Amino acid sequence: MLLTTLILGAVLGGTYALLALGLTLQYGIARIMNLAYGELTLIAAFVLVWAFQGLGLSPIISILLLAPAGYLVGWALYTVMMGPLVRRAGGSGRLEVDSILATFGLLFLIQGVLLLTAGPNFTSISYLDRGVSVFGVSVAANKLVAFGICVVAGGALVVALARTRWGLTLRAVALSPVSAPLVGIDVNRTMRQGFALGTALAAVAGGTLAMYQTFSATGGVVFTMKALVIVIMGGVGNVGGALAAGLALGLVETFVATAIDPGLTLAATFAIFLIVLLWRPQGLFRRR
């Protein structure tokens, strides 16, 4: 049972980690707390289902297309909606509050459109749902493929942030947006890139979730809250912490679902959130 929990928890945690990475980038670089993040994830999930059922397109191909599409959507959303908020806030610290209010409205707008177009029923696809033995544990092949996609996407991001000039620019703005212009960095452009990249990660995470989970048009709030829990656990803006916290949350949820009661997984998630918020608000993976 322990091995089963570890393997299934790692698979689920990989998706959670990728989901949280996008929100980490959006808040850490652009200083935007995006409450519509889960709804953007759901859009990608529904697009993948439509492409699979209506066009017969492989989910893997769909995810490869969803990543640049998500980036363009994030770029456009920042230009039209978030950019004016950034300019109005200046350096006053109003941006966090304004972005919460604005994306809260965007959440219900997207949710309404999804309910109108997709309906309130749960949706899923049947793709590679045969079992594969991993160390003697039977795991659905679609979960393993989704986990592999998350590992590749998350690993590529970590390497890009650590080893490229582009990643150095993103980290500089995240660390000190006031000082970044002194070395020739276009802060507004970098913030736009960070927000767009976060939306692209949300799209990829939504695609991987659609490969093996059921979901509905009203489930975006749950994804947003789980991503937020992981961001808080890992430390706001901490990419490595988000990866570790995502894996940890996947393990905890899997343990609760298999050993106690599946209906208590969400309660366990928020219990962890409250404990971390009260005991170590800077995150488990940040130094004091």
The other form holds:
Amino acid sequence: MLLTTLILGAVLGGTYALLALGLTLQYGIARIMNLAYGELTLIAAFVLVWAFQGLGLSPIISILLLAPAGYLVGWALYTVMMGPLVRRAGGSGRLEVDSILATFGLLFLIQGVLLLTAGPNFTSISYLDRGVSVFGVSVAANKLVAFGICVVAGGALVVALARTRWGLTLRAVALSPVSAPLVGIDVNRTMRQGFALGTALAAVAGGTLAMYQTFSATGGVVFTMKALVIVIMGGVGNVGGALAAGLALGLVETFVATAIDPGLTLAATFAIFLIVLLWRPQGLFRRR
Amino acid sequence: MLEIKDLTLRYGKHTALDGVSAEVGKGEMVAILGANGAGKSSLLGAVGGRVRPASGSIRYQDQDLLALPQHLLVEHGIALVPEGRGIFPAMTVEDNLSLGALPRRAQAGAAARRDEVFGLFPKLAQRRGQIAGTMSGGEQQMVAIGRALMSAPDLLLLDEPSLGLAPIVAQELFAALGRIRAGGLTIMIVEQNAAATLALADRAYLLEAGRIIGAGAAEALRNDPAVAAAFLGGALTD
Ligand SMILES: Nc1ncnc2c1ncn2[C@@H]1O[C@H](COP(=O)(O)OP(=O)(O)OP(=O)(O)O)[C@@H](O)[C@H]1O
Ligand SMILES: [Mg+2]
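Switch from the form predicted on its own to the form predicted together with the partner chain and print that structure.
Up next: the whole complex, starting with the chain shown before.
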């Protein structure tokens, strides 16, 4: 029973961690608080379902395609919508407010389009839903595949951020955007990359979610909120913290759902959020 | 090598530079001296692409610098250590130096250059894993200069490197600058510490309220009583 909860919680946590990673990259590097983040996740989830049902495309291949597609969509969104706001703000705090308002509008736009095309009902696919025994617990194979994808994507990103020149560039812009041009970094371009990368993560997270969960066109806000909760729990801009907090939230939600009541998961999430905000607003893991 | 002509720079209505012209030859070390608010940082910042002048020109090796965005200057061999150092305080010393080597021109030979920097500032070698922002002012200045040297510059722009440092630390810093200069790098430096700077530099410009009011060989300026009174705190003692 406890083992089941742990395993299912880790699976959900993997998706959450990826979701939060994307949001924290967008906010940390591009300094854009993207309220339409969950809707971007949902688009990916719907695309995966349509590709599976309509074209018979394997979800794994869909996710491989969704990652670069998400990157391109993020790139385009930044160029068309965020770029003008960034230029107008000229490095002032105005960008934060402007981006919240703009992405709030985008949220309803995407939600409207999704409602029109997919309708208000819950959707899901049945893919690899036979059980596989893990430490004696039967877990649906689709969850294990989804978890594996999250681990690979999140792990690759963490290594790339820590070890590569590209990661160094992204971190430099996140931490000291004013110093970055001194070492030849094109800050605007890097911000665009950070936003695009965050969107790619949203897409992959949405894809893995669609592999094992039901969802509907109006559920994006909840994803955004959960990602936000995880980001704040992990410490804003803290990549390792977001991964750990994402995993923790998946575990807590699964525990609450199995031990208490499935209807209380959202309430539990926000209870944690409030406690963290009141007790450790700097995040659970921030030193200093 | 660097030719500044009739440079005028304004912040809103305030004119910080008013028709400034200056030159730096290859291999030269040129100092800009002036009181607080004279426009020294504005001049260096204009060369380093941080601030945009209203008019005038800055040419560097037949390239119009004002046509380039700030982040491309380092690819042309210009490294700026701004006022306040411009390091990455939340990152390690190692990461700061790696960032210095980020420009394409600096990628080949980065390892050898890192060894040179460590030779110049042995402390950085011992502290490579330390978060730069937790270092002392003098050590952070070493990180800043080391970072600039990592980008394989031909022209090094230094804005008050000794600011806020204890006299003995400043002395060590000037000794290191002497060694950098002996390596043949062209240097344009802004300093409050006029005596130590004039001891190292070839020439200097005197800046007052956004205008050049004097220029000459460092040696001659050191012995000029008017300069001594204005910039060297009275009589100059060697
Ligand atoms: N961003 C800015 N906005 C408005 N005024 C500015 C700005 N930066 C500098 N100034 C003004 O321009 C003038 C020249 O400033 P600058 O920083 O170039 O002087 P400085 O010679 O470097 O002085 P210090 O020795 O104090 O560093 C000053 O009067 C300053 O108040
Ligand atoms: Mg200054």
